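Okay, so here's just one chain, in structure tokens, the form predicted alone.
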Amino acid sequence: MKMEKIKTTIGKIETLDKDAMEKAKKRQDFLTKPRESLGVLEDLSIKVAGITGNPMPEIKDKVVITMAADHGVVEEGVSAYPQEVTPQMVYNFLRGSAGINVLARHIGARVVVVDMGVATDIDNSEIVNKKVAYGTKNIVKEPAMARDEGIRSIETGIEVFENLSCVGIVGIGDMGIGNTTPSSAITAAITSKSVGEVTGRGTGIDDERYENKVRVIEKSLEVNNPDPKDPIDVLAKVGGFEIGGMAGVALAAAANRIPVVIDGFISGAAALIAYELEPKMKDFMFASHCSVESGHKVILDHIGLEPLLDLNLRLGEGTGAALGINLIDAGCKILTEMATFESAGVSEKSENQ
């Protein structure tokens, strides 16, 4: 299958807007506070600024996109939940009821659900169904998925996003039981880490599934030989169709200078597919916080990119992600509502600085 869609879509992604990103330092400078005494909160604002194009970014139209989908390796034992949660979540986040539900509203956020890859068939109009196929094969035994269902789940995810009317910041989010075994053997084929170093106890698995773990995803790394150099390589023989899917989104949003918000391991590994594909996809992409799953940090170091919270989660959905979207919402506010020493008739500087 050919990657057309891909190409074309990261043929679209520029670098930052130097002159916007000028501009906004220099009105931060301005504001009526010490300069830099903001901190992070203004830097926030000057990425915004360089990502949008625009000096004074307002965050309007925040999305938290949720991609669910299935994976076979849940037979080897490596979650302490059953597949069949999938399913349910993707019905509980519908009715609103889930974390991501709470915290979207919070922040004055939409969810969008997508069904990538879940084992059975979601019955319920709401749901954005993007089905690849019924979850991935079992890595333990056999690649994920096929060479060309990797780049469709990446190319889904463009389209997802693309589909999309009035998005001015997204957050991507996963739901999939078993899906942080995958993602801790995405991670330690790119970065070259042991297994060990990278995988966690997802769920919250105790001491001989966790060993069993990390024997599955070095038995998956063994039997599959992922090329490190072939991002779509990676993601077809040990991924997940909701990670293709997350990596889509974020090189979509990127093409069309739109700031992309990671939450937790999953949609960082997703994140790391979308970097190796295309490195300036660092520019456009927020860490919103550093997960209790090993593997995330070693991800976040791998492009560069430092975790804005760091508050013990490991939810996923995007839980993360909204807290994330709403610390970058409030470093705009700062640069574009906070009025400057002039405008305010305040001295900047007293007589004897």
The other form holds:
Protein chains: 2
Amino acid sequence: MKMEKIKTTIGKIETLDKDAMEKAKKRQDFLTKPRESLGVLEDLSIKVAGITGNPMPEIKDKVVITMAADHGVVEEGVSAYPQEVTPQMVYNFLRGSAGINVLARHIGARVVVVDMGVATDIDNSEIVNKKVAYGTKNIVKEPAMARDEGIRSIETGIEVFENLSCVGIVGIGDMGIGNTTPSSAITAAITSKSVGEVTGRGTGIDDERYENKVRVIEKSLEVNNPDPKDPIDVLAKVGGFEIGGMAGVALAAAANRIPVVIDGFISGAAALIAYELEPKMKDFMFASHCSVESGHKVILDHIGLEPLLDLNLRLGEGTGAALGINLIDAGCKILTEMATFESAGVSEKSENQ
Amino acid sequence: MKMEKIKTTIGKIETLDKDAMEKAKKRQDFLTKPRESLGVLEDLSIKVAGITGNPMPEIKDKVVITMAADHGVVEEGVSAYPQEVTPQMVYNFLRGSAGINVLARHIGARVVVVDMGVATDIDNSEIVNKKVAYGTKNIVKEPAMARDEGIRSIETGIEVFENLSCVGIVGIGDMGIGNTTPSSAITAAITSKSVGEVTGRGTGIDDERYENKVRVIEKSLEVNNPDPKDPIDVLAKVGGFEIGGMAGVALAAAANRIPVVIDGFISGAAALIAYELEPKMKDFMFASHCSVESGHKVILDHIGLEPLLDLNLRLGEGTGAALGINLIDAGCKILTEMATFESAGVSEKSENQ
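Could I have the structure of this protein in the form predicted in complex with another copy of the chain, to go alongside the form predicted alone above?
Okay, now the whole complex, with that chain kicking things off.
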């Protein structure tokens, strides 16, 4: 299968707009505060200026895209929850009653819920139905999906983004029982870290299940032998449809100069796939938080992103991304709404400083 | 001078409502997410339940109280900015153009600006004029203020809080050129840390001025010899009017079971005074962030509070407190707005977990 859409999208990803960043930095320095005294908030606004090309960026039209899919590997007992929870939570999202709905309302974002590969049909007109298949295969026994399904999952993510109107910033979130397992497998495959280093307890498993989970991931890598230099091979062999989808959303957003906000470990694995496909992606992504899942930090270090928050989050869905978007919004408001020393008639720092 | 109002206020401070906290914790555990998967956000909601006595607390009526005052010690060259910046920034607050105004709008809070002791008169009807004096004395030469002025500054803060209608949560912020110097002096006096350990570069001073600042603070402690066991003595001898005022606001809020959100180093010094007056204050306060100023972490460790954010902020005004309030609000919304497993028809964790 060809991957024209992926190539075209990557081809559109440019570098940051240095001129807009310089203008934003200069303005931050003339606002009525000691220079750099709003620390990371200032940096966020400057990065958004670089991404959007607008030296006075406003964060409007916030969107969190929450992608759901199932994972054949759950039959190995890697999760604390049964697979039926994936569609149940999707319905919960569509009713507006889940964690991501609450936090999206809190920050003034809309939530777009996408079925990328849930094992059952979602009977609801609000769902964006982009099912690539009814869940992945069990990666202990065979590849999660065919290579063309890996490509299709990314290209579907690109389409999902392109079909949205009015997006000023996008958070990527996930739902899928068992999906920390493929995320750990992807992270181990690409970063060459040991499985133990990149595997956590997901939704909360005991020691025995944790040891089993590590063995399952190790076996999935032995059985499938993904090529670390080929992110689509890694995605297809040990990944998931929501992970491919989120990678596609991230690529499409960057191609359109829209900031991408990573949520937790699973969306981090998607960011890692996107980054391996195109290293310029680093400049278009923000790491909202550092998850309890140990593999998440490994991913962020690999890409070279500093997380904004450290609140022991491990829910996924885009919840951390929502909080991250809120801080980015705050940083941009500082840049655009604060008075300058001149406009406010405030004295600047003494000259002998 | 008596300190009846302080004593009465402290007498009203109770313990956390354990029953409300247990109910909030139980509800968090039945919401449609793995237990504790929203980490600190969940803890925030449980603490607010304990403070307010409401197991389903909503954060309404957010207020940031920004208190301004001047400091005689600026004549020792401890700050990078001239003293005239204090009233200039107060006018900037009153026009709604400063950092705190932007972030307060961002979180839906109102800002109450109080003149606790600016060296000039503030000619604006919006100011809450509670001037105790026209700035403190130079602490290198004499006490910052008389003991009765220290008491009056705290009692004034109590009054400011009590005169507000509709406060659901309060952030305490500061403005005062030179006020990291008294904050370091207070911190060193109370925690017995060396001046070097608790002194930073404030609004941004070079090495030479930094060394001078450390010497100034050391000398202020030698000259005035504050009694570390008597927080009012410490406040009066090396503190400031805005610091006493914020301590009073914190005490009054706790007495009324309203959560208090500490901003940076200067409001941290106020929190330290309040905590030394009544250790139960710890339970009513949240540390919004950890400032770049090294003394701030010393204060938070001394009280035993974990900061929510670490964004290299060092502006003050209540800016970090605003961001902290926003996270506390998010945590409470999670508690009150999310569906439970039962109401959403979502399966719980497998029983053998």
